[in-house]
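Take a look at this single chain, the form predicted on its own, given in structure tokens.
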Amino acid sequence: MASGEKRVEIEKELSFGPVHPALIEPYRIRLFVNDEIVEDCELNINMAYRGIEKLFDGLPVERALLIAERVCGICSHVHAWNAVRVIEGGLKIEVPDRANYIRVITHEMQRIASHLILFGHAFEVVGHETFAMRSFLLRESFMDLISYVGGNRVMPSVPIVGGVRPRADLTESLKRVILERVDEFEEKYKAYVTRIIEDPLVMSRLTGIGFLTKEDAIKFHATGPTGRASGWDYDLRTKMDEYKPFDFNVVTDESCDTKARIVVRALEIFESLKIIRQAVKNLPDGPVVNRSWKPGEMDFTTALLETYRGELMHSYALDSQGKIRNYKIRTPTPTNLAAMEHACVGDHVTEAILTIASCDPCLTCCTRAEVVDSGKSFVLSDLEIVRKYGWRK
């Protein structure tokens, strides 16, 4: 404890997990409480370490990139897309415009599906099973569309180096189906959001808890909708070349509480619908893949992508035989963990799980990393990982 810092006596520690009915993934929450008010919070991950980065090492690039999609079942497309963006940037491989549009369409479809999973989980925590089940039902429209584009609901495997798989090219009939489904979904989704806003019980549970100010969001490296719900106007999509053809708004909220984090994601779905419509209606003609490239030596290269929970980093090098070396992945959750812990402090203990859920953590795909130095090994804390491997390029 630093000199002059106030010492807080903790009355009780409440520990949940790593296996608990309130948690959808294996991790441990330690809440330090006085008179049922949270004085401090600690999230322990590393319960499901898979060593997936090591699996990439030494594999030919196109074979290895199939593994990237398996990092997460909810964000499969973004890992596959960002993995190919690394080599496309490092070897200056040109991607056809039509392929970029199809990548964006799939990306926004999966963003909608991911946000609807969060609503389902959050309303389960609130105890409103009807809203939770309706969210999962709405999500089915986009799981079907992802399957129509890529051939699989969970692992669509749309991006490849230089473009997209030919099977993912959009026919005229599929374009009509996408536009019809988007219109149908939007009508039902508006009714769903209206019903939530008009429910006083649900809104009272979400409002005024889990405060994270803009200054704290930046201090603790919050990213994505978690940062934007604290009034931080930053979305990496505004800086990505792939998104330059599209008109959309960056959704922010100054409320800085749990309700704001739900509202930001709810409004982002409307922006995703807007992007999908623009991409389908203005889909350029031409090829969907550029095969005029050869794997070769590539310096350590990094690609950043705005995914559904925030900023995603993939980074690796290629040796002279075109095989992958030193693959590193940093998902958005490690950058949000410290912000989640801070947002719980000062609230009643019963609100902590809901506050953490509102930040949309995805823990099994962020578990890492162990450092071995002169025979001694130690595991980095979440904040140390961010500081060592970087929060922003």
Given for the second form:
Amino acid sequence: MASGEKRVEIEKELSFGPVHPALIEPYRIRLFVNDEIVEDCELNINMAYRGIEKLFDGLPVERALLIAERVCGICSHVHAWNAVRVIEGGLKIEVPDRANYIRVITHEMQRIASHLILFGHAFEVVGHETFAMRSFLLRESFMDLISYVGGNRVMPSVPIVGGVRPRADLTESLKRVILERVDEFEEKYKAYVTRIIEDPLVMSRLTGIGFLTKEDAIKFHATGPTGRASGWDYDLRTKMDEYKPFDFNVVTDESCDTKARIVVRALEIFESLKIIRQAVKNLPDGPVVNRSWKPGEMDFTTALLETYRGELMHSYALDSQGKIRNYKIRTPTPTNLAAMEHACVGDHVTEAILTIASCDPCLTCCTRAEVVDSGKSFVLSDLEIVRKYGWRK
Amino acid sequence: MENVLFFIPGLIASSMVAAAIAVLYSLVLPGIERKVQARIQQRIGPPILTPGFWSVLKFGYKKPVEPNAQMPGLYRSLVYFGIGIVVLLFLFTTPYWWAVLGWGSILGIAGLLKLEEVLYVLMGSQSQSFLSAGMPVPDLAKGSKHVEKRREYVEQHSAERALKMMAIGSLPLYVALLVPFAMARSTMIRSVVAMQNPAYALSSEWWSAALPSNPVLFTFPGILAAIVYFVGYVMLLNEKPFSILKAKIDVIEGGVLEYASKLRACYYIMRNVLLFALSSIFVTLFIGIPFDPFMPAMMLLNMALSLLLPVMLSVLVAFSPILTFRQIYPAAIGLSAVGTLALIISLGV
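May I ask for the structure of the form predicted in complex with the partner chain now, the form predicted on its own having been displayed?
The complete assembly is shown below, putting the previous chain first.
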């Protein structure tokens, strides 16, 4: 041991999951604790291997899009959108402005719904059922709006290659409904946020725990609101062409604790409302889809998108028949895992789980064939998968 | 009561009537609690009888499941002990028991409450559900920095928390309990009631409803003590914000996790009777209206006023997060200080 390095004595291990009533997904948290204080943490995923990347192989792009949307039930639009952005980038397909606006509107609506799910889950973990239920009640406004736009609450299937589905085009009356609902929501949401901020008991649970400094956030590749809550001013939307017409702020917080991660998301919802208003009011005229493209050979192409939890990567190639090859997806959660493990050290056991929840993990989505071990990323072979998951036989 | 030959049958009859009414009435209280919470949360909530009465009946008919406890027999028996303790706790505060061996005193109440707290430690240390260390997971040694550490069941962690709550969490309740006794300058419940409600002590008609003339609740130390009693009541019932020993997010249900079917029904009875018993004790000691099974008007008054604490509890639960020991320790110390202040003032009154 190097001189000055703190020796940590660990008294016992407490493990939660993969079957646990409070974990909404099958993963395992191993907390190494002294009395109530967490000295080290391990998050074990890969409990529900779905092999979804393998399903894409050999499919035509249009069919693959339907699977892409089903990678996640909360971020469905973002997976569908990023999947088409890959081919649009690779084959240089022009997307009409009106389609881009509608994609952005759906994206921001789902961001609001996603952040409200996090509040619901976080307040369940805090033990405040009223705030949790209120969050789900507020979320209903945007679930309705998503279904008005796409025809479905969870899988709206708005983007297609070259634009959006014609059924997702916004009529004048729908634009009016969206603006009215946004105003109504904002009023209720402000009251909700104010009540949270003014509740001393809730604030005492959120403040001063789960510290993740900016240096650590960068070191552990924390992405999305998790990184921004550590003062890291990084939002991919500022670099995306689709977001250039819109005026919005990147919300950051220097407090670096669990409260900051909740506050950043709470304020991001106001920015999303701002974007939705701008997009609806300034929606350009014109077609919503460009159908003048032909599937053909495409080199391995990557598209990055700022989702609700952080940076999302989709990449694949097309063979000479236009069929998908080597589909790879990296959701934000794998890059946030190390940050979560680090942030909960020093917390009480009950707080550690709140810290992990505040990073908004979506663990089943990140469970595919790629694992991160000791800082090296590698893809498992079939044999390794059988060895690793042999117990499932 | 001078005549033992009349006293013993009276004691038995009184106890049977009081226990039966207490158990049946307590089965309605969870429904009221849930309804209040639901209305606060803009939900309809379950029917009043479902969470208490029907769920107990339903669990009574479920197929028994053997707990994986270290000593299953002991673990099973703890819940029956619990029912015995809470029923006795309630009976000791009914008038017929006030004359029995000094059990109708602060010592009887505090002793039984302490026993009730010890039960949670015993339950937690016995229970070993498969939801934590018992779960067969394949990844124990894969890349872990810590492979040979003692793995603890979540229920055992809950037992450690129960021990901490025993040491400090329940202190406010006991301090608050002392205040009415200090004001009456006696350790006996009889004296506390007589001080507040002299009409009751003199009343001989079974139909009369003697109302208190000088309730402890309406004095300054009484108000302070009542506030502290209420928070202590929440702590003793392990309800939010002090439900750390059964926090769903980590230790799930704590030591009672493995109670299923009939045992779960018994656990619900134990918890519900405790909820009612503590409320009834509050009405007896702070308002001066005891639960007298042979004076229906007094009994109904006691039962009606006993709704006060569960309803307040529901409101608190709806608006509270679960606090951790970071907040519980200062809260318990602060409340104990307020209780002690009330006690000092009450000694001077």
